[in-house]
Amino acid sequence: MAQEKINTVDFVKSKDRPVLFLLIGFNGAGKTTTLARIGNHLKNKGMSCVFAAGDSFRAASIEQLQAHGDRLGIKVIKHGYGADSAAVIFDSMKYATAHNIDVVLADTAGRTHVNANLMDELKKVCRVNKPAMKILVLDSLTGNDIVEQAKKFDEAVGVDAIVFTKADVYEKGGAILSATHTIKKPILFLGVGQGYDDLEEFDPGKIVERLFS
C-alpha cells in the first residue's frame, strides 16, 4: 500500500488548467457522491471546480449530481439522458477553459468490468478528453471480486489513483490491500461517512494497524 502519495491540490497546481479528473468504476460503488466530496475538498482548498454529468444513463444520475452541485455551489455541465458521455465532458472542459476554472470533475456511468461495449465507451471518453487523472472508485465491501474489477479497469484505460468508499463500515481493510497489491496504484482518499467532509486522506499505517488489531 505504500505507493507514491498524490496531493490533489499540488497535482492541480502542477498542470495546465483546467485539469480533468475522471471518476470510473463499478455500478453502485459511490462515484457520484465521491465526486461531490472531492469537489468539496478542492473548493475548501481554494480551487474552482465544475462537475460534468458524464453519467447520462442511470436513472436520476443527472439530478443527483445537480443536487450535489446546488448544495456545494458548484456548477454542473449536463446534456440530456442518453447523451454521449465523451461530448458532455468535452463541453465541460470548454466551459472550464472559458471561465478559468481549475478542475473539471467528471462522472461516468457505472459499468461492469465484463461488459465489453461499456468498457469500449470508457476508452472513447479517455481518448477524446485525455483526463489528467483517472480515479477508480471501489466499494470496500466488494469482497474477492474487487481484484478483478481493479485489474480490468486498469487494463482498459489505465488507472491513476483509487478512492475506496464505505471504509468506515469495513474496518479491517482487506479489500484495500487486495486491490492495491493487484494494480499498485496510489490511494487518494477513503470515504468514511455520509457527509461531504467524510473523505479521509489515505494513511497506509492506519490500515496496517486495523489489519493486525
Ligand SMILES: Nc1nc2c(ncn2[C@@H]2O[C@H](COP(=O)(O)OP(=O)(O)O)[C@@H](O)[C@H]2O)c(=O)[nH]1
Given for the second form:
Amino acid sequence: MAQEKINTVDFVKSKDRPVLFLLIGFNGAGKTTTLARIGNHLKNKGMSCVFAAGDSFRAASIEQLQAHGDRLGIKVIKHGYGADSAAVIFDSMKYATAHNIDVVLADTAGRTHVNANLMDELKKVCRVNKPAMKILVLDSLTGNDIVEQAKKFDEAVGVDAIVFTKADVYEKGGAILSATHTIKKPILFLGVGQGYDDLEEFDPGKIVERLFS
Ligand SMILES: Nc1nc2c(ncn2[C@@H]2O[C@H](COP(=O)(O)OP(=O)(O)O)[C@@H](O)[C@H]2O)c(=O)[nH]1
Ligand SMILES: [Mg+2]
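How about the form predicted together with the named molecule, since we already have the form predicted on its own?
Full assembly next; the chain just shown is listed first.
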C-alpha cells in the first residue's frame, strides 16, 4: 500500500507547460467522467485547462466531452469522428502552448488489450505527444481482471498512475486493495459518485477501514 502519492497540482507545477495528462482504459471505465473531474479539480486550484477530444471513435463521445467543457467553462479541442486521435491531441497541445494553458487533459477511446490495432493507436498517441502522465482508469467493479488490464496497458505504453472509479458502488474495496498491491502504481484518485466533486484522494487506511467495518 505504500505507493508514493502524487499531488496533481504539484506535479503540474514541476513540469514544463503545457502538461499533458492522457486518460486510457476500457470502454465504460469512466475515462471521460474522470477527465472532467480532474479538470474541475485543477481549475479550482487555479490552473487553466483544455480538454482534447481524443475519443473520436465512440458515438456521442465528442458531444459528451463538449457538454462537460460547457458546464465547467473549459475549452474543448476537437476534430470530427474518425479523426486521428494523436493529431487531435497534438493540436490541443499547440493551442495550449499558444494560449499559455497549464494543462491538456486528453480523452481516448476505450480499448482492450486484445485489440492490437487500438493498442497500436495508443502507442502512436504516446509517441507523438509524449504525455507527462498516463492515467489508467479502472472500474472497481471489474474484479480480478483489473490486474490483467493494468499489466497489459503498462506493457503497451507504461502506466504512471491509476484512478479507480465507482468506488461508491463497490464499497468494500477488496479488489482495489489487491490490485493496488499487485500493480504497484500510485493511485491518483478514487471516483466515488457521479458528480464533478466525487473525486477522492486515495487513502488506503480508509479502504481498510471500510473493508473491515
Ligand atoms: N457510480 C459511479 N459512476 C461512475 C463513476 N465514474 C464514472 N461513472 C459512470 O460510468 C459510466 C461510464 O463513464 P464514462 O466516463 O463515459 O466512461 P468511458 O467510456 O471510460 O469514458 C457513466 O455513466 C458515468 O457516470 C463513479 O466514480 N461512480
Ligand atoms: Mg469516454
